[in-house]
Amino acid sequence: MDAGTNGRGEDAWNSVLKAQGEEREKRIAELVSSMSLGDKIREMSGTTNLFKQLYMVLHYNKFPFLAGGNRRQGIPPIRFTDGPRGVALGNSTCFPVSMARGSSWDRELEERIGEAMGVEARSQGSDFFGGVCVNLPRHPGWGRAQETFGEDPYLVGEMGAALVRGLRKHVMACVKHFACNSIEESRFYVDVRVGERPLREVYLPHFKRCLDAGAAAVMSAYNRVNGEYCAHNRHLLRDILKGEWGFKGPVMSDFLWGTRDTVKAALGGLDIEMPLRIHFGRKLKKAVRDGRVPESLIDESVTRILRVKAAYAEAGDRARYSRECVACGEHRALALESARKSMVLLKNEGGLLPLDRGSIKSLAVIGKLADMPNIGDKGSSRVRPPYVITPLQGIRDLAGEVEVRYHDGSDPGQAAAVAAGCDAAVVVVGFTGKDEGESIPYMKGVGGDREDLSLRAEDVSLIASVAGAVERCVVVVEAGSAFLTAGWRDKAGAILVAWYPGMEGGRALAEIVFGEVNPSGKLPVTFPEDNGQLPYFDKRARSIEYGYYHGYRLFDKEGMEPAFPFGFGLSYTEFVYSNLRLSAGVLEDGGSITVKADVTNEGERAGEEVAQLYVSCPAKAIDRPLKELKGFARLRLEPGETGTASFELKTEDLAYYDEESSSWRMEEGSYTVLVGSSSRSGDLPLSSTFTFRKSGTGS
């Protein structure tokens, strides 16, 4: 019987909400069994009305995108909005992009950011947030690398999980794009060829980490994996995600071209098509009636959808949700804190930074980006904050008695003349949404990938001109991922990576330049010396091989020296590592070892350090990376203070995927732990070993 026509549909939904645990599952099953095929299929696709869809062609994310829902049955729709640098509705708080936040290596901060985003989403009518992007940039020139947290699966997983923990207090957190999505301009058709081992060890573990943290949904990717579109990919969606991992929530397609075939998508494991009913409407109903899609699969999808709707029906505290919460003072302060912790000091020759406002009388600020709101790409992740503090404004606001002279850098000779008359210069260069970001079909010159990581030739020329005219030259680079520094870094006395720093970025930059804040960011991606050190990348590839190695692991394997290593970042103080100790010398199946190390601030300024734990495996039975990140801890230390970084290693953290047995295995032997300030061997002064043995194999 159709629950929508018997007058009891709404009561049935209310009974679902009142139940818990197994009883709720029973009530959901009863509701699904009473629904008509049409009502069930309606739950499986976007339902935003046509007028709003057309309006959002020009004003994307003006309203939440709806999916499913039935007024007669009392079932609410899902209300989707995008991220991840903030809520893409209204005039929300714009945080630094995810790559910048990855530079903070601060789980606790990221969780607070997630909670703020959740509050702002709910305050603007959304309950489903698609802002947990955890794809790995196999090549740092991927246009949307700015939307993820870095190159390493452990770091990305930890930061993504933290974001999920904050979001899930208020909204459904959707993790995207599943999987192997890291070429922008060919994302709609590229076939990523990847072996089972790299898929499991490199490109999937961070997704599982986010699901284990409580993510409610998964968004499939546009691309193919091993010949099949991700929204149709039975191995990804049914075998791994819903089978091995036991994920109970729905899988939603990426928008429009994310679904290509009705039957393949339904059989493959897709549950929701967005944002329109192209394949999961009449075509799906016909496929069921023709016997090409079992109705049991429809029931499964609807069960997943209703399960997550019920779980979040009463989420959060409704008293907290109001328009006054959007870009409120608390959230703006959080954006400022994030920008402070995200910026990475790459070079500081002779202690050029911080600039002492008491000893300099004039400061040149050079470059068009210094006076431009530059907060990331203009695609689906776009946030429209009520204001943006530019570098120039931030510096002027904090300059005090220092005279600030600005030139847009359009004429390097004139810019050099301005700098020559000053005690120091800050040159702001880099990229914008025109250079990198989401590639929008039929819109040329917007977003896309960077096959060449070099700065623009005019930026390099500007740096050379200004650095030649003034003794103290600071170069600030705005970007969404790694860039090349060869050819100009020797000319700069100091180099600061600002990324796309959000609405409060200019203020944070000024605080670091003038020493009110001690920089503490660490690179979440390796900065190469040249393009030739990176994996092959073709932004228009129809097919591409994703191997086992990229990032710092590739540099280690090939013995290449990067310009700046993964995990690197300078401070205005000095940290010294000592006293490494392990809780045990032997690790057995199912056990764990605690690793601790002391970090001392031996400088004269308070500061924060990110201690990093890497592990080298025996690698006798199978090829493995020279070392892998397995832990990190952020410590705030006063001058002279010593703190302890503590890490826990579990056996599953050290396992590799055996393709022959289709299982995870541990290799017996000696494992080396390394602790320090970056992935570079010279920055890992502490090391020790432990032995792994299988239970019952002797002493």
Ligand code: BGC
Given for the second form:
Amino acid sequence: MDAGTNGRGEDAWNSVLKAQGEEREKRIAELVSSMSLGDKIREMSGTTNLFKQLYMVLHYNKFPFLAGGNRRQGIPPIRFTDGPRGVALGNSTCFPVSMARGSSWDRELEERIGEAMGVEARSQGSDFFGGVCVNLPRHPGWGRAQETFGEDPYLVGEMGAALVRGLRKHVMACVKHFACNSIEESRFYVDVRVGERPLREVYLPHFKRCLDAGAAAVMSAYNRVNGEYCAHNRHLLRDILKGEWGFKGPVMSDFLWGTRDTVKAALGGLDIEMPLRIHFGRKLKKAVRDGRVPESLIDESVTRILRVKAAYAEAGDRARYSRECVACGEHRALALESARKSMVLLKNEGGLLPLDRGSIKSLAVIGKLADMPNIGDKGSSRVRPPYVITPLQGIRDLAGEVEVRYHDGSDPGQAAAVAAGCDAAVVVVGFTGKDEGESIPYMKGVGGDREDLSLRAEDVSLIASVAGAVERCVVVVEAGSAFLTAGWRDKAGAILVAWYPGMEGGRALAEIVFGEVNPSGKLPVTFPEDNGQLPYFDKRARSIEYGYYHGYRLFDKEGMEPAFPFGFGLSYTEFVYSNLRLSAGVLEDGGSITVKADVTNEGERAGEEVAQLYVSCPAKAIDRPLKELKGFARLRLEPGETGTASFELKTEDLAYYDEESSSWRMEEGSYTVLVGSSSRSGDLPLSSTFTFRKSGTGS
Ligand code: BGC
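Right, the form predicted alone is done, so what does the form predicted together with this ligand look like?
What follows is the whole complex; the chain from before opens it.
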């Protein structure tokens, strides 16, 4: 960030930057008290000039959106840009969507991706990244599910925190959309009714996790929670976020309809209105003058804003920022690594995959999506990479001597005839930004929710035709979240979920198909057998109840069998779990236990496995889920090699939120630890117990 410019007030800002800790806080307070009401209020809203605003109606995200900033005082503006599958500016690297990256369960990789995004943002004039989306898709058909990492608060929190750790080295990371934003088409008005316990245990913990990892700002959601718009929601913003969690940064509104009322927003805890000055600006000044908003609240907001600006003023590594590093080789390699690790193999009958290029002579590639750059929705998260490798291109590039014959699938009979003349077929079906994604007002047929998770009827009949014509039929599905497989999965020999795999996706897909890469992704969402297994969802709901159970917790509770469980994913090799050990049999209040398990690669190929740890609580005092994810570890193992997955369980990991006392509680008793390859009980071969004891209680 450039402090830039000259002027009388600049000294005050420079003296803020020179100080640290309490001294910096003191100088910020002095600066704020020296600012006029007008200057302070200017810090609290978007300041992109009219020309750029008009330009961005047609070319959204062409420039960073500005907020605040004061030339005279040398205070820089915030320079906002979107994500999360890359930087929305210019021709940035397009990574797989977050749901895909959630399938990698790879924190270390996500941190590197965050770092690359931070570098690309800074290189294109932005210092504030609004692409840490950690909303929980209570129903997997939420149109923007592709922007988040999965259905589980722990997984989403871990991956979101990793993204933040990478980003914060270069930019202010903004976590969104606070909170309970998971219906797209009614996002501007829906009232999410949610009890305090589900709110604290299910819908909020991952936000806190990202803040603890160093996120600089929070974006409030459009929707209401328990009757109040999120940007005005005192309970969410003041009581929980700024109060209990002690968050010291600013809350920014979601854009345009994210703020509805000047006084309610200011009193509720909103600090920055984006992207324009509609409810803040003049109206806010008047509200302060009329005594409807105390000036102390304005001072508090400005303090929060200046605090993060100062913290990031010297952040980063300027030598690394240049146009050349945008979509550079290193970042494209990262996009490829991410695509390789995120695809999920759901079915592989008789070891159909990988296809051996030495023994097949011809391969049919079928479906219009095979030949289409399909990298996700076209709303605010849109990234425009310099190129996209489609599945067809990826397969052609790696096919070697194998003849590739393509048909777009528009005529299933002809497609089947092409497949019949080949040794194997890869059918690529699924969704695009027209079927799911951000819903933009007045733009019909773009984005929105998928209330019904079925594939399109044309896709189902294409699969049937091709699978009927060739013995070895691989179905690849591009999607942002779960879909139904019941009507067609028996016909496919192999099923691979590619998600929206980013600019290098086609290459990663081909590598998996031909066995150069062993698939290792695991589902971050439960794939149901039918729509009826999912929580109630109404994309036009004015009001909706968000209960305690969704995802695998709901399947466990109701004893329902999903099509493919949370955490599931096949490999070309076989992993065997053994030797579970706990560092202690008793967990004392405030302490921790280390859980270790061995994983052996018993197959003939090297591979990566995501070992998962679930905990089952005693549930005598209160209803608890049958089990909850509390740890995961990714291991790379050579054939015959044994590795150890290690997890740490802390007291607070066992806590539940007690609505009566408004506090977190732990129940004494016996807890079961389960370790294995997915959330399905049959995939959790290792189990053991430990006792949790509160301090002062006898043995
Ligand atoms: C989206 C946000 C996005 C913002 C700015 C809104 O419509 O909900 O996620 O950051 O636009 O583009």
